[in-house]
Structures are given as structure tokens and as C-alpha cells.
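One chain comes next, on its own, written out as C-alpha cells in the form predicted on its own.
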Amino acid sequence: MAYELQYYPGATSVAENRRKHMSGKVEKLREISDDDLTLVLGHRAPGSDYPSTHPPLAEMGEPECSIRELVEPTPGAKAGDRVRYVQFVDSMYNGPSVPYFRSYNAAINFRGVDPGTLSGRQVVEARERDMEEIAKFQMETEMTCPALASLRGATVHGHSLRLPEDGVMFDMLDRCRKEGDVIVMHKDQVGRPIDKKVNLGKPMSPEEAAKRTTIYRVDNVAFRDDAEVIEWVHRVFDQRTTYGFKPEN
């Protein structure tokens, strides 16, 4: 019988959503064109070639290496792309994802990535075209609600603030706005104005966000209500502590 990966314990909707984000088996909710993605990332002009830091690997004439033969390089590494980043901020008010689970998604499902996890933001560095693949995946799926998550490469504040009346997470640089029933981004991730507004799609309703979130909250799905998660958190904490003391027996 084939082994089925077990990503995360728990019987609640939050636990199930965490398993989905880790496995990459998430629902696609919207389309973001390649040019629009390039605009909001702000690393190069839409339609331009990828800048490189070295020639394509096929042209470099590298010496024989058994590891190189075993490990297939990513498309970005093959082409010699420079390393670039995408950084997400997720609202604590039932945002679909949280920094750790964006990192898990990137590290488990993509290669050649360097995820960084902080309390209110999550960054992934990778070769540029590989990074764009990750950004597009996370932006187009249920991992992101355009009102409760946004690209912020600088001045990231807002994830822990109460939502304003329109339900769009506060942004000091005003990169995203609600226009009609959709969220538009009119600046790139570091706050520079872009040539056109990028339609990020409709925001989730409060009810849908509560159903899709990976955040335990006492006013939705409380952490202490998930007995299996509590059991495993206690077990991991106990075993790490015991190992730290290095008992003789």
C-alpha cells in the first residue's frame, strides 16, 4: 500500500487547511497574467528578458560532478537568472495563510527556494523565474485573499491591525484598494506606482475567509478545541526539552 504523507495533525477546518497548504493541494480561485505579476513584483519590466548573473549552465563547461548529475537544476538556475524575492503579508483576522504555512508550501512543493518566516510577513528568495512560479501559485489559489493578504516588499505593517470598514488590510503605502467589488493593486510590492491597475479579483466574504483560514482564533476555531494538535504540540515540546537535558537513561 502506498504511503500517504501526513503533513499536520488535527480534525478542525484550520488543521485541514494547513494540510492543504503544505501539500499544495489548494483550490485555484483567480487568474493573474504573467505581465500583471511582473508589474506588481517590480523586479523587471513586463515582457523583458530575465537578467542573469552567469551564462546558461549548458554554456559554462562545468567540471564533472556526481551531485550535478543527480540533481536537475531548476529552470532559473539553468538559465543563470539572478535571485529575486516575493514577500507576502497576511492579516491575523482570518487571512487564508500565515507566514509559516507559506514557507512550508514553498519548501515542500518547490525546489531551489529560500523561505524566510517572520511574525507578520513571509519572504521567498529564488532564481527569478522560479520565484515567479511560486508567487503566481500562491496569489491565484485559496492561499490568498486579495483583501486579507498582499505583496509588501517594504513597510509591511498592517497584519495585526483591525480591518477597516471595507475589509481591506491596512497598508501604510496604499498599494491595494477596493474598487467596486474587486481589489486592485496600483503600486508594486515596494510602493512604486505602476503603469496600470492590476485586478487581483474579488475578496473573500467574512464567512468564506473563516472557513478557509489557517489561523486558530478563539472567535472562530480555537487552538484548544483541536485535541490532536494539542497532543502533538505537547509531545514535540516534551521530547525536545527532554533531549535538551540529555538524560542518561
Given for the second form:
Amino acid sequence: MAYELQYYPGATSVAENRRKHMSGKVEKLREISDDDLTLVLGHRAPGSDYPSTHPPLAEMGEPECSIRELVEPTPGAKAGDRVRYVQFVDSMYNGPSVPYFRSYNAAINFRGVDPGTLSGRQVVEARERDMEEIAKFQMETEMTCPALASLRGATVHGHSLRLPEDGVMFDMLDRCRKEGDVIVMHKDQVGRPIDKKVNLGKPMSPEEAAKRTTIYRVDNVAFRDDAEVIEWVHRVFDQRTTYGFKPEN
Amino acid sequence: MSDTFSDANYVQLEIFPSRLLKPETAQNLLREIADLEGIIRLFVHGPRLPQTVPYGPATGLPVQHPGNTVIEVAGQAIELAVSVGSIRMEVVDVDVKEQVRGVCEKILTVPFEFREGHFIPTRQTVSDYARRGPNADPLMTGMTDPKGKLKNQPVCILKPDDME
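The form predicted together with its partner chain, contrasted with the form predicted on its own above:
Below is the whole assembly, all chains and molecules, this chain first.
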């Protein structure tokens, strides 16, 4: 029988969601067009060519190298794209993803990525078209709720603050607003106004967010509720400590 | 440095809603509180809303955050530079405290914490001394915006008649 990756221990909904994010088997909830995505990322004008930092690999004449022969370059690397970033902030009030699981998702399911994990935000650097693929995947699926997570290239404050009355995570640069029952982004991820409003879709209801979140919270699913997770976290810490003291064992 | 304002048994309160308040809600709440007799001083507290983008490639562009607005309380226009997260105040006695609780229950549609404690300094600190000097009004002690400038008159006197 073929071995099936398990990704993460635990029997709670949070553990199950963490497995989904890591495996990439997440539900698609909304549609965001390529032009809209380019607009909110703010790295180039929608519809324009990808600027390149070197000629396409096929034209460059690469040196003979067994690793280069073995590893197929990503589309962005093949074309010589610039390295660009996408950065997400997720609310700790049942935001659907947490920084580590965005990073796991990127590192496990995509190639040529450099995820950076911080306490309240998560950044992925990659060749531009590869980065756009990840950004689109994470924004269109249940990994993102437009109200509880947002694209923030700079000025990221909001992850740990109480939600405003309308339920859209606090953003001092006011990039997203709730208009009717949808969330609209009218600035790009660093706060520059954009030509048209981008509809990011409906926000999740509090109940749905609680069901889809990957954050353990005492007012939803507590970390201590998951005996298997506790057991494995203890095991990892125990063995790491033992190994640190006695490398020969 | 020994001037104290709250020698009397004044009561300090904090209203801590579970959500950051919209300017309209904050205005309604502050108006109702300002109408009560026995409120000595209060300030609003919360994450600051910048006028211009402070970091990144868009540095310097205007933000125009809807929370950054002018509210009117007791006939005075007040520029709201923060998203209101909590309101801390000093009141005369526990009767006023219960009136404030009643106002919160009437206005706020979200759950809130309401507690009595020590939230505003009553003795002058070294920073207060450096800002306002030796003969400062003890009423102003602790009423400081850490990022504000005194020349911008950060403290509004809503009912000057009550001061006498």
C-alpha cells in the first residue's frame, strides 16, 4: 500500500483544517481574475508583460550541470522573471489561516518559493508569475476570508487587534472596505490607490470562520482539547532537548 | 511634583468593547456620557489612524481612513485620530459609574467589559513635569497623547463652567 502523507496530528476541526492547508486540498470559494490580482499586488500594470531580470534560460546557454538537468525550472525562472512578494495578514479572531500554515502550504505545494513566517504576517517571495499562482490559490480558496485576512505589503498592523464593528480586520491604511455584503479592495497591498475597485467576495460568517480556522482558541477549539497534538508536540520538544544534550544518542 | 488631583474618592472606569467602535458609535456614546453630571475627565484609547502612509513604497500618500473623522461632543468638534478601542474616565462617585454603565448598555450593540480600577495617573510623572513644568494644572495630569504636541491643544474642555 502506498504511503499517504499525514501532515499533522489531531482529531479536532482545527487539526483537520491544518492538514487541508498543508496538503493543498482546500475548497475553492471565490473567483479573482488575473487582472484584479495584478492590480492588488501592485507590482506591474495589469495586462503588461512580466518584466524580466535576465533573458529566458533557453537563450542563455546554461553550463553543463547534472542538477540543472535533473530539476525542471519553474515557469517564472524559465522566463527570467523578477522576484516579487505577496504578504498576507490573518486575524487571530478565527482567521482562516495562520502564518505557519500559509508557509507550509507554499513550501509543500509550490516550487521555487521562499516563504517567510512572522508572528502576524506571512510573506512569500518567488518569481513573479510563480508568486501570482500562489497568491491566486490562497486568495480564492478557504485559506482566505476577505474580512479576516488581507494582502498587506507594508503597514501590517491588525492581526492581534479586536475586529472593528463591521467585522473587517483593522487596517490603518484602509485598503479593504465592506460595501454591501462584499469586501472591496480599493488600494493595492502597499496602500496606493488603484484604478478600479476589486471585489474580493463575501466574508465568512462568524460560524463559518470558526469552522474553517486553523487557530486554536479557548473560545473555539482549544489547543488542550487535542490530546494527539499535545502528545506529538511534547514528543518533538522532548526529543529535540534530548538530542541537543546528547547528540550521540 | 507632589500635586495630586484625585485626592478625593473619585472613581476611575474603563469601558472596553469587544469590537473597535465606528466613529458614529463612539460619538453617540461620548455624547451621552458628556451629558451626565459628575464626569471629571476622560480619554479615548485605540490604534492610531495615520493621515499619510507611514511606511513602504506609498510613504506620504494620503490615507483618508473613514475612522479619521471629526466628531461632535457637547457642541465641540473633536478630531478622532484613533479607532476607539476603549474609553477611560474619572467620575465623582459610584452613582455616576452606574449611570455610565446604563449609557453603555443603551448605546453599545456589542458585548463590552466595564471595570473600575486605576487607569489615569493622578500624580505628576517626570514626563508630565518635563512637558508641562512645575505649576501644571493637576487636572491635566495623565491626560497626555504620547505622540501629540501640546501646541495642538490635545485636551478639550467640554464644560468650562464646571471648572469653577
